[in-house]
Partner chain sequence: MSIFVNKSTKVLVQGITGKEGTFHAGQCSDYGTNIVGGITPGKGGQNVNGIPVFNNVTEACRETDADATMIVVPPPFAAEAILEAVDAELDLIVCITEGIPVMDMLRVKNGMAGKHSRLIGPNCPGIITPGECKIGIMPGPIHMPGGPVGVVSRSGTLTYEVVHQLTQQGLGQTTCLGIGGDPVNGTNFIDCLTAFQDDPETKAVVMVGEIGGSAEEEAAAWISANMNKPVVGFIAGLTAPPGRRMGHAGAIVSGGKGTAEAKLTAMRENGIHVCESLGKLGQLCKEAFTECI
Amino acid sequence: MKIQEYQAKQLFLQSGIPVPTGQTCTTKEDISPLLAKMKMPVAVKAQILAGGRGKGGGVVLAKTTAAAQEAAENILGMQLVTKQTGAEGTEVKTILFEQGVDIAKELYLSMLVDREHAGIVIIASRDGGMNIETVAEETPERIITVHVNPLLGLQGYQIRELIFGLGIEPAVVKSFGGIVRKLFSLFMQYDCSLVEINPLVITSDEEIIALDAKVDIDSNSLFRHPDILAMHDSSEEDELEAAAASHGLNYIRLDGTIGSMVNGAGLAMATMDLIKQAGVEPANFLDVGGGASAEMVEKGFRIILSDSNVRGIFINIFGGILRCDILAEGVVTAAKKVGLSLPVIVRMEGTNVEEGRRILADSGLTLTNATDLSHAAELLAAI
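May I have this chain by itself in the form predicted on its own?
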């Protein structure tokens, strides 16, 4: 689960990591009163769960109150488009005002799960700021990576490797090392998959401050972190994905026209490959799970049908814990309730498969049984 920058900075402060003084604003009426309490310059920052805000016009450093007022009014409510939002952009519903700092040097620092080495990798660079992706592509030698074994924890020699690699000045060595240790503790404490500070700045007063903050937490660990769960904001989520999550369904909306329903993540991936091989594109990833009930199948079916781009549905189920007759009952119930008008191809094998096929055949609905995957591909290509 991703959290907003201002929320991540709350965690940083709790961990002892310095951040600029700031306050959030959600209405244009509150802009002027909030700015009246701040000294110039002020950074006006859009709060959305996407990177590249600065290049998209979502971050403005204002040197006067008037400039800050104008920037805030322009940013709050705008549809901010970045490389990560797609062409449709994301509406800015919250902005963060932050006190400006006198920057002498910008660094990049992040930690993330490294599956290749079964550990945590720290990535750092002397070149912090908006163009860090360009640095990684064009001058990869300026990127420092340090691998940490989570069972052993962060070691002193690894911090020194970062200090020497980044050319940290002696005056801030101690504070830099402290920030790295605190960031690593936060990473472990909150089951993070990513923490990123870009930029981590050294000021002219030789202070180190996290000017930005990005935190992504493993959603499977949220039962251990009610404080993080309370930060969840569904306003930026796809409405169908949010609806599916509320029913315990694993659903991701895609750009195609063929909706799919399967039981098992591996089967879902194979099913999407089959749809593409048939010359059409999948409209979603939907895994109803191995132990889904007829009610869950019905809800999943409704979610697929709620996508206006869907013009056909492929249901690919291997009946084990989820029996084929249970699946068939769910499909028939949902189809009758929503008034099904789209072609539906069903391929099922496994427990109670004959009973499942009988339920579909006796439903009176236009449901096509595929005898195998090859037959299913032929039917999909014809939609």
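Coords for the form predicted in complex with its partner chain, given the form predicted on its own:
What follows is just the one chain, with no partners and no other molecules.
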């Protein structure tokens, strides 16, 4: 789960990691009184979850109160388009005002789960403010990587590796080391999958401040982080995806026209691939769960049918423990309930498949039975 920059900075503050003095603002009326309390220059920053805000015009550094006022009025409420938002953009509902700082040096610092080494990896670079992927590609020697064992924790020599590698000056060595330690503790405490500070700045009076903050938290861990769960805001998610999630369905919306409903994530991905190979485009990824029930099938139907791009539906269920006859009844009941009018191809396999097929055939619905996946592909191509 992603959280907003200002929320990430609240976590930083709680952990003792310095951030610029700032204020959030959600209404145009509040802009002027909030700015009156701040010294110029001020950074005006759109709070959306997607990256690339600066290039999209969502971050402005204002030297005067008048300029800050104008920038804030423009940004608050705008549809901010970045490389990650899609063409429609995302509505900016909150902006963050931050006191400008006198930057002497910009660094990059991040921590993330490293699946290959089963540990945590710390990545740092003296090229703060730049896209780290670009730095990694063009000047890999300027990137420092440290692997931390989650049982042993961050060691002093590993922090020194970062300090010497980044050429941190003696005057700020102690505070830099403290920030790395605190950030690592925060990472572990909150089950983060990623924390990124870009840039981490050293000011002309030798303070270290996290100018930006990105924190992603492992969704599986939210049961033990009620404070993070309370930050969840589905308004930036796709409407259908948010609705599906609230029903316990794994749904991702895509651009195509063939909706699919599958039990199990791996088979759901393979089914999308099959649709594409048949010459049509998948409209979604939908996993109703390995042991799909009739209720889940009905919910799945409703979600797929809410997407107006959908021209046909492919149901691919491998009924293992759950018997095909029960599933077929679920499909029929759900299809009748939602008043299905689109062509539906059903491919069903597993326990009691014959009985399941008979139920579908006798239902009076326009369901097409696919005998196997190859047959399904032919039928899909004909839609």
